[in-house]
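Single chain ahead, by itself, as structure tokens, in the form predicted alone.
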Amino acid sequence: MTYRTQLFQYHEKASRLTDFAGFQMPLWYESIVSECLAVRNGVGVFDISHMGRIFITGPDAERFLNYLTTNNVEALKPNHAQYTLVCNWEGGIKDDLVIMKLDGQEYLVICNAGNRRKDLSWLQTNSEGYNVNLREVSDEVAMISIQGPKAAHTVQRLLEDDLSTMVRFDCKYVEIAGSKCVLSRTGYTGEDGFEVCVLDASISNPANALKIWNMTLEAGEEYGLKPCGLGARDVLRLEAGMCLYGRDITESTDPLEARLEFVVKFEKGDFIGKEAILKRKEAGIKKRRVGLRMVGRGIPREMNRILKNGEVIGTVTSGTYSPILNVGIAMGYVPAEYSDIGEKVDIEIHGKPIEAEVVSFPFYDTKLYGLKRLQ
């Protein structure tokens, strides 16, 4: 079955749809890389519709949550929001969340959307002995992400709320257009940027969703604001190293190979995966997810072998044409011994090896695109 999110009807009529997690979703407006650019030097709004929301509440709110993933829970204050993984009691990676609080007993969880199902039934299977409320709202709220150096301005101008007081990773209830929404200064792009969950958007009455989504279009047009779609946001997490769920991070892959080590406390106290994470970063860590970027002419793609000397040591996990840098780019998992920054490595592309160098991320100049230029 394929699904539609609250704005299927301006993507119907602007966009190239294509399929991504059972949903029909904008592949791309205008193109992939006008709508990168405009991201990068300016603003673009994405529909992020598809992603899972799940309401958590009850007095047991934080104590389940700090339980269940691997960030420290009880750090997060009222307003504030973190990243962080949920692991299985193998220490692979389930998912990787963000949890927002916006009160005392009330987080919002917003998840994958190829993980909305498997999230649910996890969390409810685990919740057993917590006063907790489980609320899967994912068809009730739409989500909308504005990102760029632009999208303080163009989110200004949809609301009364001074947002020069909110620093990343805030988030609190606001109210735009009449529509009760919670607002969080998060993305996926490297960028700076806000992501909106509309709240009375359902979607059999999308009516709240396409109108916040047309202010913002109209809110940013000054700024050369474009609707941008998922073959955008893929190319510019990737540009800032963030993993893709189901490709870079799956359940087989372990935290700290992943690079992920900032978000798992093991001092925080017991949680679901601890103890088989300890185990594997007491006897070394095998190998480790790098950067690539291509010395040799080519584009990686995801499966493409990582070569040293002739044999086999990765797989290039998302591979991708860099509008900014104008050369390919990836990631992949090779062993430890050979993830250092500058160590030179072949990726095989259609059958041939060219040299690629392992890099830092993210893979901009951060003086020149990004968060950090901003702050």
Given for the second form:
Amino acid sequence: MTYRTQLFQYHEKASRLTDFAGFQMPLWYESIVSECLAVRNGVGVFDISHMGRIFITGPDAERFLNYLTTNNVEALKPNHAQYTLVCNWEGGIKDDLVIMKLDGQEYLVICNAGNRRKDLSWLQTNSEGYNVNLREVSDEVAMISIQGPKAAHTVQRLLEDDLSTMVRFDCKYVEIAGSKCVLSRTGYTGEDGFEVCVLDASISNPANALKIWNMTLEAGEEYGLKPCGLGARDVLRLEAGMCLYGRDITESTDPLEARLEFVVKFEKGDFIGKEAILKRKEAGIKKRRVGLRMVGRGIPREMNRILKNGEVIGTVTSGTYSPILNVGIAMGYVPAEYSDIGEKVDIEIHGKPIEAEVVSFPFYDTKLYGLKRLQ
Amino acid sequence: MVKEVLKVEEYDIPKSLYYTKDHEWLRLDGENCVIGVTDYAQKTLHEVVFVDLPERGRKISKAESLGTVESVKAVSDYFAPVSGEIVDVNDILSSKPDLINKSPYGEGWIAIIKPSNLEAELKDLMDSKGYSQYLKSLIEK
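Switch from the form predicted alone to the form predicted together with the partner chain and print that structure.
Once more the chain from above appears, this time first in line as the rest of the complex follows.
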């Protein structure tokens, strides 16, 4: 079964399509490199309707989510969102999520496309004893991501509310072109950006989604806006040092090994996976996710072996060519003793060991690219 | 140089060249052979961001992998159309790999081979007509 998003009608005409998590999605429209540069220098827009969306409501919503996820949901203010993880009982990562708190009893959870069913059934299974209602709305709600230093300028043209009052990770209900939407200042490119959930935009009646998509294309035209595909999305998130579920993090990944400790709040009370993660933390973390920048020539790819003095010490989980750095970059896992910044390793590319260096995330200079340069 | 060109859909196929099933082209240049990848190969890969060049002086056999041509998402090996020795490579591709997209049959050439068994091996290559038919059959699939 192949799934299509609400915006398929547009992609089919304008892009090179690819299969991703069972969805027919745009790989690129014009080219991956030009789309990446549009997001770093101006603005780009992505269809992310393939991701999952679940409304979680009811008097126990906060307590329920706090037990199911690793970040502290109690600390989340209304109209604010947080990045978090769902772990299994062994403390492996089931998914990485964004939770938006719309009010004390209403949350919107965004999950990965490939994990839609798995997450819903995990939430349902563990909801016993909680007064909560789970409503999966992925097929009724479209989702558009507008990213780049000119994202705010572009989105501002779509609505009357003043966007300057919204800070990073704020979210709220808005109206765009007569459609009720949830707008959040979030994204997964390292840049400033917004994500729009178009609430009344079903697969069978996608008119509202198409309308807002086309309005966005027009609103960003003067900033050089380009529609961007999954190819650019993958490069941008890797340049920013962000994990891709299924590759960089999986059910057998420890959040601490993955350097996601900043969203694991041991002090908040009990949550699924806490005990197992804590046990490993106390025993000492043996390997770490690292950023690798090629010193020699070559483009690292997923599954390439990482070597130290000829011995295999790890595996690349994501690798690509970075258009802004004009060099191959990767992330992968290595033993903790080789994870320090500046450590030299080799990556085996087409059978040859090529030198790479452990660097910090993000890969780019934050004075030139990314969210921080705007602040 | 490249003058007359056949077309299969949007793909250029110069008449004066020889072709392999893996989409390399070969041009006879005195006693040497210039090689590169075809217009179809570069369009299928899309924007080329990296070319792994073979070493000068390397002895190679026909159909041996010489290196890779890579776009952001895809990696493709390219193979020796004939046996011989690599006598020159197009170093400019190291800093300007997109020449393969801009000029696959011209500035985007990859290497020059001094062939060791040209007469026999040339018979295994396709001419422009043969490659056109081969491309058509690939596209129909």
